[in-house]
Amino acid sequence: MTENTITRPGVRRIIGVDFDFGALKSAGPRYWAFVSLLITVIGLGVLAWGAALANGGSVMAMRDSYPWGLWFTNYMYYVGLSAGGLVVYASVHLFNAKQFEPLSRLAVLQAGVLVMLALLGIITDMERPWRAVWMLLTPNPSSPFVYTGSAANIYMLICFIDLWILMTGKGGHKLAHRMTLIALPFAIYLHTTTAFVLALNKSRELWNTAVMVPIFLTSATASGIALLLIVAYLMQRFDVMRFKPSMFRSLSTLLSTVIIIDLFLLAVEILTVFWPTAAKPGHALRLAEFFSGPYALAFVPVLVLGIGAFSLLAGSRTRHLPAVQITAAAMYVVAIFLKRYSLMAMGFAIDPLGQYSPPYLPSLTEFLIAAGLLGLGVLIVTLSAKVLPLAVPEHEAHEPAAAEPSLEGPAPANPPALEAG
């Protein structure tokens, strides 16, 4: 590694990309605040793994009923979100999206951040961590969490070499094209095997279902996008980026097409389970639970939350409004940790054996890790807006106004001003 100081004061050019240390010291007493409660709840999630090294299962709220927690959830979640900056990314150098590319390098971050915090929840459910290399030096091919766990890895990798290529401009746009055709098949390939491991168990029988494929990526997809989008607003309220009304529009029509056709394959898995020349007693049974049981408490918001979001987002006069966009979006996040919870419980809810098991809520020593991980998460993505060149050069996202491609027809006849937030 080479670091050379550029002319401007506080910057660094450390392998090739520019750091702006220099922007910290100028940073206000608010953001070395927040700052400082990130460090706090990352502080307070690592004594939480401290114990549950120390006294094993016993901190946990999981049992034999329920082996996989709110570790597992958050595995799925954080892999599902990381789809939507791939696809805001892959549309610009694949489909010639111009309007998203003011987004790629801030979307290539978020998905390289997100499968990070999934793979470091799955050592933090580990009780002796430093025996995981046995995992790769003697894997089982029948299990998908070789799989899983191998493409994470992975697509970590490609997410952040492509940052790196980005942000550097090496090999330029033809570089770019080429790492995008590398790691959108890994990405699919990630999001389905994520998807296998709950889908080839056959005796938890809610899981066993070939939809559960395209269910989780089209959920996987949406709720990424959404989050892209909350992410985006934030970086210009701030003003760390700014982008144009018409990336939000494009944005928002493209959540809403992905929302819709989510909701659809959730309908159609649900009207199979219930139809009566189609249903099977032990999944109609199963599924039960979570429309009129102590289960429907997370289950039923799901579809409320994306009906509601989608029904936001469905009036093109509507649609272009940032409170709008911005409760839509916010609405599908929690939407679909939600549904990732459930379709964790729906294998445990009832055992193979066909025993009830009480819902699962996570001990405090789980909320805290989980919370320190996600405070991880915001701390790289809050000192990388100020460190990392994440905004587009003005010449590289130029984009001719009648060229601009839009995905929703015409834009409004007196469209608002670029907003703040």
The other form holds:
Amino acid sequence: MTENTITRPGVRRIIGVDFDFGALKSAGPRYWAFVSLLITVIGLGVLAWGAALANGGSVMAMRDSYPWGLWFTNYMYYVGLSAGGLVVYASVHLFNAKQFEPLSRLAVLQAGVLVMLALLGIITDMERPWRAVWMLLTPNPSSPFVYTGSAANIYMLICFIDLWILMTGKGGHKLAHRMTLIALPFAIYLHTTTAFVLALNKSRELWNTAVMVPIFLTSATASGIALLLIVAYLMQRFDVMRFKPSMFRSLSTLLSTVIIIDLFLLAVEILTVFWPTAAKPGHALRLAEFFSGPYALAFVPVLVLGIGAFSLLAGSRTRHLPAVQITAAAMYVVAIFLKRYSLMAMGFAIDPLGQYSPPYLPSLTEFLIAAGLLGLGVLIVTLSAKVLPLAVPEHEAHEPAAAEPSLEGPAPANPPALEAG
Amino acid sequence: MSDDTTRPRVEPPRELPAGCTFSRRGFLETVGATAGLFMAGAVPAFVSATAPAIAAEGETDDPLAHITKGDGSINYPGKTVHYADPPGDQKWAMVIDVKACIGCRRCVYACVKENNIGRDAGFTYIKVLEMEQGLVDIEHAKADYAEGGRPDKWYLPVQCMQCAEAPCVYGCPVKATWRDPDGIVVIDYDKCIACRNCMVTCPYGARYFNWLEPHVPEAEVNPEVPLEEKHGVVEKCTFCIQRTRNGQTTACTEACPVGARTFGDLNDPDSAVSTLLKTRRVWRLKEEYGTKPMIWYVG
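Compare with the form predicted on its own: the form predicted in complex with its partner chain:
What follows is the whole complex; the chain from before opens it.
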């Protein structure tokens, strides 16, 4: 980094990255209040995990009819969310989308943290986490779990290495470009294999469709871009980074494009399942539950929110307004969660022998574990916003003044008011 | 007359594919070498996979050879689960007479006792489905009916089918479940990581997870079968591996009051199951899934 950073007090260089611990000292009380709230949530999650380890799986709402629960929904969801960030980052290098350059570090950080949460979700679900070592010792090549599990681990490493390369500037543009060539195919591979965990089951008609893979990729990309847009707005609000309005415009255009592809694929699947010459009773019966059964409460909002988000971003007069962009993005982030949840749960609601089970709702323990993990993710990003040099300095950044996050003017009395000096 | 009818029936199929491949080949050459390469790889692979199976069926004297010869072990680690004897050279199979079954669920109770299934576990290895006359409608079958024996219904007992192409074994990420050479699909309770993917992949819903510590009254514990190890792992029907490898029959077969169940060795041409398969019209559940179950239904 620049000499400017090094001379400031509180900055310590560890493995080549300038950690700005001084920023933490000068952080406002509201920042620390937020951090302690997150730590409380994480603490509750740890307690819940302890209870789950002590009492066994019966404290979960999962049963034989629902062998997977909230942890698996979150695995698909987090893995998906991390894609969008990486697509944005990769487009900087692959398609020369310079307008996204200021986002690159934030995007990679988001991708890495989300995959970490996805993996921790699996660990907290296991009653004997140490048995996971068998995944390395005797992996079964015909199980999609082996591929998605290993891909998620390697992808997480790639993301954090990439973040390090971007923050230290080691290897310059050339190395960053090469990392993209590794990271983007890996992101696609990870989401494909995650979709395969559902799609490669002939026992579950609802999932056993090849369109599952492209739907996973588009949902993942759309929700990830939407989340990145929201996080970027937050970072701007709290004066961590500055972005041009044109960057948000490009981001929301990209978002609406992916949303419409996502909705199109969903429509194709619904049409194929219900069309009289194509309808198979097992598949149609299960998909119909999306619209008529209790799961309609989760799935119909997916359609409403999805179409709503697209319409908001399609209106040429309003789509440049930050409020509209944030609303649409938030709608889609929620929609994809509901989609993942209903897809997972509905696949189980009618079991292979036609027995119907009442809807799955996570128990308090499961909810607390999930909330604790989410809190951990938010905490990492909150601390990183202070400590890590997330803003992209120098030439590509639009304003020379925004070269360093800590050189920003005094923040408008907001919790993470960055630095007094 | 008969010659006239057979000739056109036999000859066109012999010539048509040949003509087809030739013209397609010419077409492919113009399309590109990539597609050709794919075909070159895929067609011989398909032919080599199907042709010997068809030939073997016609040539051999044993009418069941296509079942017994083709079905080997999957992911077999060379040792079997600790509480069972090593597998012999049998090929275990079961035939269930659905015309005889009265839905009394005595097989279910016997199985629960024999296999140390937790009394409050909420599952049993065997499910008996009650269905309407005239339909094999699994989607609307009833497993929680109150009383069996209704003349206006028919009953279909379902349990682990010990599939020759077991999706659960293919789905286990750590090879904690495998198929022994005698056809029994077993689970290593000390290795299962509780990912429950096998429960998702099984088309028969025949695998169950111990969400609770399995609770069995002390007097009723079967010392031949593990109990504590089953906490927090997946379990399922093993064709009573602790009995059948010692020359006994399964608990469900023994308990059936109407003799609807027949258990035996398909490698023995004179066993009851072999005779049933050779003399009766039998069917398997969800055969279109290609799982090759080792439980046949008759009736």
